[in-house]
Structures are given as C-alpha cells and as structure tokens.
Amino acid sequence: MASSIEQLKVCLVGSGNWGSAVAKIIGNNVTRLEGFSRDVTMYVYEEIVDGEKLSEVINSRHENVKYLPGIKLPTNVRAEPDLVSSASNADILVFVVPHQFVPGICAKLKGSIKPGAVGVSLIKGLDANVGGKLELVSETIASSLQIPMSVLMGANIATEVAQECHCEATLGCKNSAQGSMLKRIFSTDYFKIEVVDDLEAVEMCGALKNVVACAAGFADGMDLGSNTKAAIIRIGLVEMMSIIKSLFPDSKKKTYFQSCGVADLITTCFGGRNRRISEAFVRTGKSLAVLEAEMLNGQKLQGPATAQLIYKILEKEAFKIEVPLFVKVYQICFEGISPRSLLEIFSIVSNL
C-alpha cells in the first residue's frame, strides 16, 4: 500500500446501480477524510443513452441515468470510460461489477496496476478454476493482478442505500491495517460497517445467498404464502453454512449472523432481483434469460449460475452433506423439473 504520506486514490471498477451507490459514499467520504485523493474515477463501461455517452451523461449531469436515475453522485467522482486509464494509478480498487465480466476486466488490467494497490471485491458470485474447483471471486482477482484483496457483502439494496436509508455490512479483510483503512472510506452515518477476518465465508454467504432468494421467488411465483416462504429461508441458511463450512472448514459460525449472513439473506429473498426474475420465471413461463433481459436494465443475474456451480462442484467432490433446496433450484433452472417440486424438500429436510 502507499505510504501515509501520500493521498491514497480511489477507482471504483464498475457503475451499475450498486458501484454507482458506493461511488456516492465513497466519493463524499474521501472529501473529508485526511490522507485520501478527493478525484474518484468510476470505470464505465460505455453506452449510448438517448442519444449521449453514458460516461459524458455522468460527468455532466453527476447523475447515473441508466443505474442509479435521481441520485446525484458527488462532482469529484468522473466517469471513465477506458478502463485501463481508470485504474492505472489507483491505490484501492473497489471492484463492482457482475461476477461473469472479472476474468476479462482482470485480462485487461493486468500489468497495469500501480504497485502496493488493494482491492476490496463487492462482488457476489462465484467461479471456477481451470481444474473445475470453486474459485472465489476474489481470490480470482488477486491471483490474476497480484493484489491483497478484501470483500465486502451485506444486505444493501443498493438504491435504499444511495437514498440513505439506514443499513450495515460486512467487511471481510485478513490485515487489520488493511480493514480500518477500508472501513474509514466506506462508513457513513447510514452505512455501518463491522470488519471481520473470515474473508472467505463472508464472500460465500453473499453468493450463496443468491440461489435461496430463487427458491424464495418461486414460492412467492405459487403464492405460498408467508410460512412457507419464512421456512425457506430457513431451510437456506442451514444449506448455506453446511455449504461453506464444506468447503472452508475454519470458518465461523458468527459470520453467519453477521449482515453479510442472515441479514442480507432476509433482503435478498425480499427484495431482490434473484427473487423478482423467480416469482416472474413462475408467473409468465418465459425463460430465465428472457426475463433478465426484459426486467434488470443490462443487470445480470447471480442466483441460477451460482446454483450451477455449486451442484457440480459437490456432485465432482462427492461431500457428504444434503442440500435439497440447493439441488431443487439447479433442476428447477436448468432440467426443467416444475417448481412446484420445491415443495419436496420439507419432507427431505424432515427425514435428515
């Protein structure tokens, strides 16, 4: 990292709605506190919208009219539509963006990063590894670009947190120095952030998340009700730490109650675009990929590809753990088995 002396610059890898919330904390926060560049790039990938540049519409206008319309972002935050140049000279780089772009945006950058930078990845999915074994995002990044990384992962919608409403996460990090310096750019007064050193279970959870919020959508798809949907929820969280502490065995069970765990499972299977694009894959009976291009606005989404994922690598590891639900929405996805079939996994769950 820098030393102190120097001002630490900030580029934030992505702009969607959520990189576009966090440039509006950290772009704000950097003003005030001592030691940091008050200039911000954001990375834009750039569109045509309406007619103007995406990245000259954010610079003009201070304003995501894509992502993030009617949140006014910070002036000393500039969009940059190259993403090299963005980066270049940064000293934090905070990676948003969807978790299918990171080996190609890693390609780019390589050889590119200022030495001593750190990344902190807001990441949530996962990937896998030329040997088909699970690969943290993060753990992709730092490999890839030769840079410590962090994570962090909460129940943060990200226009309630750009309306600063308030809510918390979790910030995932192995150097303490490295956390508190992470911690003083991300917190607000609506923002709160807890920093934790089980980087690799934080991470998990906010991926992981992602397939109960699918199961919870398609519930709410067949009208379940609020009982029903409340035991998915739970039936989730035992899959989810049956999951990590699988594949992770030193990871701790408060992590798990913590915002990265419980809260932003709740949010997510509430709220989130895992659970909408589900209740509507139910309702409508058009495909998954048809409804992420009708509903999210050149979002993407994280639950189905994360689902796949971990049912070949437990299925290829062969470990000992039952996780129906987990099972159910990788068939309900891909083998076109009914939804309706969700429902055999309480008298699974019951015979455990």
The other form holds:
Protein chains: 2
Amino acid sequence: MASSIEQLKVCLVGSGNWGSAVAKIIGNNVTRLEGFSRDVTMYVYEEIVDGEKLSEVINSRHENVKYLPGIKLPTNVRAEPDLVSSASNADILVFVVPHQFVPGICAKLKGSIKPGAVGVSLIKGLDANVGGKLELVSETIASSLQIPMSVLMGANIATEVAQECHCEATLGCKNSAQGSMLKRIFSTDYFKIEVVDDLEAVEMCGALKNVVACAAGFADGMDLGSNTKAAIIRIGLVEMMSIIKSLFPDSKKKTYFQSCGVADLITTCFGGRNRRISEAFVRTGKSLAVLEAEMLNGQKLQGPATAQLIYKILEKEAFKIEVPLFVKVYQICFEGISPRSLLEIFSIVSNL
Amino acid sequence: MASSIEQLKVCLVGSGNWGSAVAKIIGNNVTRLEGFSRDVTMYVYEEIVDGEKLSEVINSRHENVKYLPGIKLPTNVRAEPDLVSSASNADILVFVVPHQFVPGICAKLKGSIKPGAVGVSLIKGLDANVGGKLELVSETIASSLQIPMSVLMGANIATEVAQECHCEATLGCKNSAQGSMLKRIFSTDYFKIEVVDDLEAVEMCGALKNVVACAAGFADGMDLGSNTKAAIIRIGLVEMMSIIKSLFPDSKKKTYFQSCGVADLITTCFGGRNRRISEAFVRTGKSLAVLEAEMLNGQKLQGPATAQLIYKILEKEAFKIEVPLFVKVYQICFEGISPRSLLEIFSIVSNL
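The structure above corresponds to the form predicted on its own; please give the structure of the form predicted together with a further copy of the same chain next.
Next comes the full complex, this chain leading.
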C-alpha cells in the first residue's frame, strides 16, 4: 500500500495533550518508514501563550509548551494555525480535538480534502444526530467529509505515552489494508497497536467508559471500599457491552479484552478526570459545573453528557435493555438523586 | 430442595479472615431461611490467643479476635476445634482454609462425611497431582471425600464483606439444584451471588489472578505508570483465558465478565498481598521469602507458587500456548531475572 513513490502525508487535526503526544510518535515514525512524507502538519487552534503565538512557539522550540510541556516534538512536525491549509494536501487525517469541536471543524474542511484521503479519530465522545439517534464521532466525520474512517482508542494517558511508558491501543478499522497502513504510523516499541475490525465497539468503549468512571468516582467519594468499586466497574463493563450490543448487534465480545475495553476502563476508573470530579462531587457537595470550572481548567467532562445521551436514546427505545448503573449516573448528575442510590444497582436482580 | 423437614446443616471448615466473614453471612442466613438447621459449626484450628483457646474465645465472645477482630459473629455459629466432630453431621461443607492444608484436612475427614453431603470450596490455589498434572482444590476434595463440589470466588476482601460493603461473588457449580441451594446460604442484600456452570474457569480465575497481581506489583515497584499497569492487567487476563482454555476447553468466555473474572482481578491488582509484596520486592531488593516473613505475619504468597506450577505444566506440554507474562513472573520470582524484563512482553508480538 505504501510505496516510496506515493509518499503519504499525515496531518494531525488537533494539538492538545493527546494530539501532541501522538504527533511525537507519528513524526518519528514517518522519518524511518518507507512510503510516508517526512512533513507532518499539526493543526493548532491559535492562542497566545506568554505573549507568543502557540503555533510559532511549537515551530521554533519544538515543544507544545501549553498542552504537553517538557516533551520535545520531532522537528518534522509543523504547527499550522490554518485548518484548511494544514489538512488539504494530507492523505491521512488524524482527528484529535475535543468532540464538541467536530461539527465546526468538519464544516470548515468540507470540500478541501484531498481525494482518496482517509481519516482516523482519536476522539472520545458521542452525539445524537437530528433524529435523536446516536451518532459516532467517526460517523459524523465520515459522512461530512466523505472519507473512510478508523478509530484509535486505548488505555493511553497522554503524558505517559509522551514519556514513552509502555502501553497498548486498539485500532478499529473496517478495511484491513487501511488498518495495516495506520498501524504503521502509530506503532512504536513502547506503543503497541492491535487492529480489530469492530470499529463501532472500539469507539463506543472510548465514550461509555467515562460513565462507568463517574460511578467509580461516586464510590470513591462515599469510601465504599475496593470490593464495591470492583463490582461497580464490572457491572459498568457488562452494561457497556449490553448497550453496544443493542446498538451494534454485530459487535464482538472479544473486543472488550482489547486495550480499548478492560484496560482503558481500568485506567479511567482509577485515574481520569471523570472519576476525580465525581469523587469531588460527593465529597464537596458542589455542582458538577462548579467543579468542572474549578478543577478542569476549561476542559469538559465527558461522562455526565454521555450518560445523558444514552439515557435519552434508551428512553426513546423504551428501555429494552437494563442498564441500572448508567441510569443511576444520569440521575445523580442531572436529577439530583443521592449518590448513595447508586448502591441500588446491587438489588435490581434479587438474590433469593 | 430445602424443605422445613430436612434442616440442612452447614459446617465451615476453616475460620480465618475469610472463613469468619462467611460464617457471619451463613450464620445469619440459616436463621431466616427455611430448610436449614440454625446450628452452624466452624472448625477452628486451635491456637492460644492471649492465654485463651481461640475456639473458646469465639464461642464466648462471638468474635474471631485473631482473624476478624471487631466483627460480631452470629451466636448460632459454634467454633469447634475437633475437625471430625465439626464436619461429620454436616450436609454442606464450606472449605475455607489455606490451600496447603487441604490434603491433610481431607485425609482426616475421609470416611467421616455424612452420606449425601455436598461441598463448596472458597480456597484460592492450585496443585499438581502425582502425575504432574494440574489439580484443582475442588477436585482434590471431591476425589478424596467423594462429595460433589462447587466453588465460590470473587472480588471479596474479607474485612469489607464482614463490614457489609456491597459486593458480588461467583458460584461455580456443575449442578443447578445444588447451585440454587448454595446461593441461598451465601446471598445477602450486600453480597450478591451469581451462579455459573463453568466451575473450572471460576476456580482457575481465583488462582491465576495472583500471578497477574505479581506482575502488577512489579510494575508499581518500577513506577511504570497507569497505562503500563492497565496493559499488564489486560495481557494477564488474556493469558489467564488462554491457560484456562487450553486446560479446560469447554470453559466459557462470558465467565470472565463475572465477579470471579475482571472484578477479582482488579481488586487483587490494586490491593492484595501478592501485589504488595511484589512491589516491595522491586523497591527493596529483598527476597520474596524474606518479605513474606516480614510482611505477611505467617501467611503465604500464592502468586509465585502458582506461576511456578503453571510454568512447569506448560513446560511439560512444550509451551503450546504463549503466556509471556506468566513466564516472566515465574522467571523473576525463581530464576533471578530482572523485574524490568517484564517489559519484554510488549515486544513479543512485533508491531511493524
């Protein structure tokens, strides 16, 4: 697929914490791999940092001083504040922006994408389309830009990946040649990629795990102990599977044993901002909005919004499946019920 | 199955931390359930605690002051230092002793078991039989005492169960009527039991997770970060599945989504003594034997011995399956290789 004549060009659409960590990997890989252009562009939403433009700082110091300080980026990664120029001649578009920016970015890129380009989404989030049906971020991008999409998800705290801690990720891909090609630009000896053809389940895991992390955070806030927390994570995983199976009947159970499944769930339920804010929600009694503002420096929580979306979708479908944990997280976040009612998930199936 | 005439009698063979926590549950349950005798006996390996016999302390104060201090036991649980008298008229034998005591206990009980009695093992560990083949503790007991056996495993830190923290457990059972009956004596509103017919997988999970916990502890000791630890746990789970499948081809993937699978693995890899000692092994450079003596107050580590057993069994079978994590844990514990070599599991499947 990748010959030395083709010289596939990569553009990263996004340059936050995770985008910058991935830029380091891809920038290094294209230098040593055949078939790829050495020039990698990274779209930077321009902002002023200490009186300088962030894109210029990145290009002169080869470091994203705002979102990934302390990590040198390869010199062949060029920050570009103009979205269309960064992306228009790319063969591979790596989408890694907060999911609420996706529609705006797609609207700007529409009509400017190189024919034959492919995309891969690293974005964790879900949306509803105008009909109120769930829409994956990869679907939003694919239908807007008319490009085939893959997704990359896994237990990947960005800073640790940037520091070259060993880890894994799952590439969900509908086309195996595309999967092999994308695997090459992401793989390193410390970042191990497994390709699976179960795209929707991979992407859904990336979004749904944040709801389980909220439940885990509530448990931590109530000091429920490690048995209860492990049970909550397990029940959350089973509910994730049940939601995914009901929305994507062809999804496969083995996908949950990939990095995007159990591994990402574990990291998110022990670290992760959804867990952290949810714990603080119980301990402080402050609202999620206040805690978001106080603790996340402008970033947004994904868990509560995802719980709400799933709740509304399931409500439409008259709750054909039972997902008490997901319902409780929604109700605790949006309907003011007590976090302690989370424990009711243990009595929903009677024991005796 | 349980009529008010039959009055099934329960005996706990064992009275440690977990045995005492379970005695509390069963003691309370038989009082309110029909079909069970109120009298529960608990075999206590007699020892002197502060000048008094432990069995007498338990029977007068209704508290196992040595192994589960601070928790009141139901008054209908009677401690009994004589193994044969404690067990001989029981219809249900709940085995909950350290696994190295099983052969001795079975030898003493042989010939003294009530006809028709059934057993359930809460013991986590594995052994090899005389032919060097793996033998489950439930198999050892079943073949020695000629009684049908079930197993109960799950994410159950004893003290938290005794404090009535909500959690779950998995009952592995070959006979569904027996499963329903046993479920009744263990279930409470805070301790939720799921019955599965995949006994061997349930029991194997309980033993093998300790090997993964050693790897997780090594990772903690090397400060490898949360991505790496999550990846290690995931790889460990997949290797557990692969070992279990190769030894028990009829085992089912869905069992790993039960408490005995992912949930127990999570608790053990974040809490648990195998993880703790393995972390100390890396940080202090002391031997496992020294750390065991210093940190475990006479208890034994299960993880290293289980890794060794699995290693030997697989060696015999000429390593038909690849379980690099299990092999590394064995080699780190017994062959003096560096804990850092654990990271080689990430390069065993080549990426590019």
